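To begin, one chain is listed below as C-alpha cells, in the form predicted alone.
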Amino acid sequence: MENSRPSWTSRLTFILAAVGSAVGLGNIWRFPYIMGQNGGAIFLLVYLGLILTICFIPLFAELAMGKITKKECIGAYESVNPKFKLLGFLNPLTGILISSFYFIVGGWIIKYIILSVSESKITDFGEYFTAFTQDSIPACVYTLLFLFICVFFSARGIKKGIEFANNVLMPLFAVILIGLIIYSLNLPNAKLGLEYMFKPDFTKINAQMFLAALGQALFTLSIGMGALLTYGSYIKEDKSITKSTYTIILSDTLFALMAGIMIFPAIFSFGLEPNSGAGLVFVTLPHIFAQMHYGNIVSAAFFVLLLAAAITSGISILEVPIASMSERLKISRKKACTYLFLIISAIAIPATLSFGALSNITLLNKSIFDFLDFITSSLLMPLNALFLCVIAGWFLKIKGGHFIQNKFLSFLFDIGLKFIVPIILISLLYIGLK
C-alpha cells in the first residue's frame, strides 16, 4: 500500500477525470432517448436551466467535502460526525449496485463494436438485441469483459491508471464526437433534427418533464454515488475546486449538446422516431447505420465512442469502493480490485441472466436488471444527494462565501444547499417511489 494518500499529477487530468466521470452512457445513451421521450427542445430548456443553477450545488459540495475531509467515503462521513458513518457506506454500496447493470451495458457496447466490423447482413435490429441479449454465455462473457477492463484500470492506480485511461480515452472521445457530428450534419434533413433540438414548444412542459430533467442532470453528473467525493479526496490542498466545479459541469453539458447534436440529425434523415426509448442506441441508430454509406466505418467509430465513454465513467464508479475498501480494510489496491471483481462479478450476472435464463425472477415486479437500475437512480442516488446536501450544509457548514465573491449570489448558494436541493431531492424519492 501507498505510504500517503494519492493525489492527481495536474489540475488538467483531474479535469479529465472528473468529466470523464460525468460524460458518460449518461450523455450519449441516456440524455438523447430521456429528451426524445419529454418533448425534444423544451426539455432541452429545462435540462440546461437546472444543471446550470441548481445542480452545480451538491456537485460543488461533493468535491469539497472530499477536499475537506482528505477521505474515501466512508471516512469522509464519519469526520464530520461518528454517528453519519453508515450513511457513507451507502455510497461504495451504490457503486457497486450501479456497476453490477451499467457494466452490462458496456459488455453490449464490446458486442457492437464486433458487430459493425464483421461482415454480417442484420435486416431487423430489434430482434438481434433480444436475442443477443437472451443468449446467457455469450452475453455473460462481454460483461465481464468490460468488468475487467474497468478493473485493470484501476488496479493501476490514480497515476498509472485512472489518470493514463483518461488522458487517452476523453481526447479520444472529443475527436470521435466531431467527427460523427460532422457527418451527421452532412445528411439529408439534418435540419429537422436541429429544429426538434433547439426549437422549442411550450405546451409541452409539465411537472414530469421537469422531474425527468432533474434526474437526467443528477446522473450525468454522477451525483450520489460518491464518485466526485472520491476524486475530490485526491485534490492537493492549494488547488481550487472553484473553476473545476464549472469547467465539469460546461464540459458535461457541451457533451450533451454534442451527442443529441450528432443523433437527432441522422433519426430524422431516416424518417424515424426520436422518442424510441432506451433502444436507441443499440437497434434504432444500428438500423440507421445500416442504409449510410459506409455505414459499418460509422457505426465502428459511433461505439468506440461509446466504449471510451463507458470505460472513463466506469472507472470512477468502481473507485469509490475501491478506495473504501483498500483505506479502511488496510489492503493493497490490487486486492481491492480484485474482490471487488468477485463481488460484481456475483450481481452482475444473474442481472445479464435476467434477460434469458433467469427472466423468469423478479424483484418487485421488475427484472433483476431493471431492479437494480431503479434500486440505484430512484432511491439510492437521490437518497446519497440528499444526505450529502444535508451534512454539507448544516454540518460541515460549507458556504457560498468561501468561492463566491458576490453577496446575493453567495446567499443563493447557502439557499439552495440547504433547503432548496433537499426539498427537490425528496420529490425526486416521492415521484420515484410511487
The other form holds:
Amino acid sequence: MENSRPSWTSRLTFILAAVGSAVGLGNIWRFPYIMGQNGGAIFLLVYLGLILTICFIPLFAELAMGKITKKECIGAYESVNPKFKLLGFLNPLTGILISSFYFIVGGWIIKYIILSVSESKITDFGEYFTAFTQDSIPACVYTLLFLFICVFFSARGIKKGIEFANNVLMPLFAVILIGLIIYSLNLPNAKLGLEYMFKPDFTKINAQMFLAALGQALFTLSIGMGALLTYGSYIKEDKSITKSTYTIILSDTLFALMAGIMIFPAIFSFGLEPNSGAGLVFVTLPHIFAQMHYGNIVSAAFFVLLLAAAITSGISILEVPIASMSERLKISRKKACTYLFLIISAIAIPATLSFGALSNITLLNKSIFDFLDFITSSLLMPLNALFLCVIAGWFLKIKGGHFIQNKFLSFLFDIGLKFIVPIILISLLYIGLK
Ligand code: PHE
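Right, the form predicted alone is done, so what does the form predicted together with phenylalanine look like?
Following is the full complex, with the preceding chain placed first.
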C-alpha cells in the first residue's frame, strides 16, 4: 500500500501520459469513420470549432479538480461536498463500462497484427471480420489478452508502469504514423483523399453532425470519465495546468488530423468509399493493404500503431477505478488490479460474445457491445462532464482569472463553465436519449 500518493516524475511525463490517454482508438479508429459518415470536411470544420472553443473548458476543469483536491474521483467530489460522493462514483463505473467494450476492439487489433504477418489469403475482409468476431473462444482470448497487457502496465504503478508505457509507446506511435502518412501521400490520387478531408461542402451541415462532433470531441479528449481528473491528481503542486491543457488539445487534434491524412488518401487511391462505419479500419483498410506493394508490412505497422495508442488510452481508463479502489478500500494497487481484471472480464466476455453466441440478447434493442458503447458515450460521459462543470464552476468556484491573464478570455471561461457548456451538454443528452 502506498502511504503517500504517487506523482509524475516531470511535467513532460505527465503531458505524455495525458496525450497518451487522449490519443487512442478515438483518433484512429473512431474519428475517420465518424467523419466519413458525416460528410468529410464539413464535419471536420464543426469538430475543430468545438474542440478549440468549448472542449477546453471541461478538460481544464477536470485537470484542475484533480490537481486541487489531490484525490481520486470519488474523494475529489466528496471533498467539495459529501453529497456529491455518488456522482463521483459514476466516474469509475463509467471507466469499467468503457473498458469492457474498448478492450474488445483492442483484442481485434492484436488479432490483426498476427494476421498481417501470417501468410493468409483472405479475399473478403468483411466476411472475415464477421466470422472472427463471431468465433467465441478466440475472440474472448484476444479481449482478455489486451486487458491483461493494460492491467500489467497499470499494476507496476505510475512511474514504472504508466510512465514507462507512455514514454516508449507514444514516440513509437508518432514515428509509425509519420512513416505511414508519407507512404499514403505518395499513392496515386492521394489528392482526392485530401480534398475529401479539407474541402467542405456547406450544404451537408446539419444538427446531427453537431451531435456527432461533440460526442467525438468528448470521447477523444478523454473528458467525462475522470481519467484526466485522476491523472491531474498526480501533478505536483507547483506545475501549471494551463499549458498542459493546450498541449493535450492541440496534440490530440493534430493526431486525429494525421490519422485522417494517413487513411483517406489510401481509401480514395483504391477507389473505395469512406463511409463504411466502424468497419473502416478492420474491413476497408485491410482490403487496401492486401492490394499494396509490401502491404503486409504496412498493415503490421498500422496495427502496431493502433495497439500502441489503444494501450496508452486503455491504461488511463483503468487508472480511474484502480485509484478509486485502492484509495477508498485501502488495498494495494496490485490487489485493485486483480479485482478489476476479474470485474472487467465479467462484463467484457458477454460483450465480446454479443457478436456471436449471445447475439440474441439485447438491451434497449441493442447488442451488449452496442449498449455499452451507447450508455457510455451518449449518456454517462456527457452526464459526468455536466456534473463536473457544475461542481467545478458553482461549488469549487474554479475561475478563469486564476490562470488566464486576459480579462475577456477569463470572463468567457467563467460563463462557459457555469452556463454555456452545461447547457450544451444537457442538449446533447436530450437529443442523444430521444
Ligand atoms: N480518448 C481515448 C481515445 O481517443 C478514449 C478514452 C476515453 C480514454 C475516456 C480515457 C477516457 O481513444
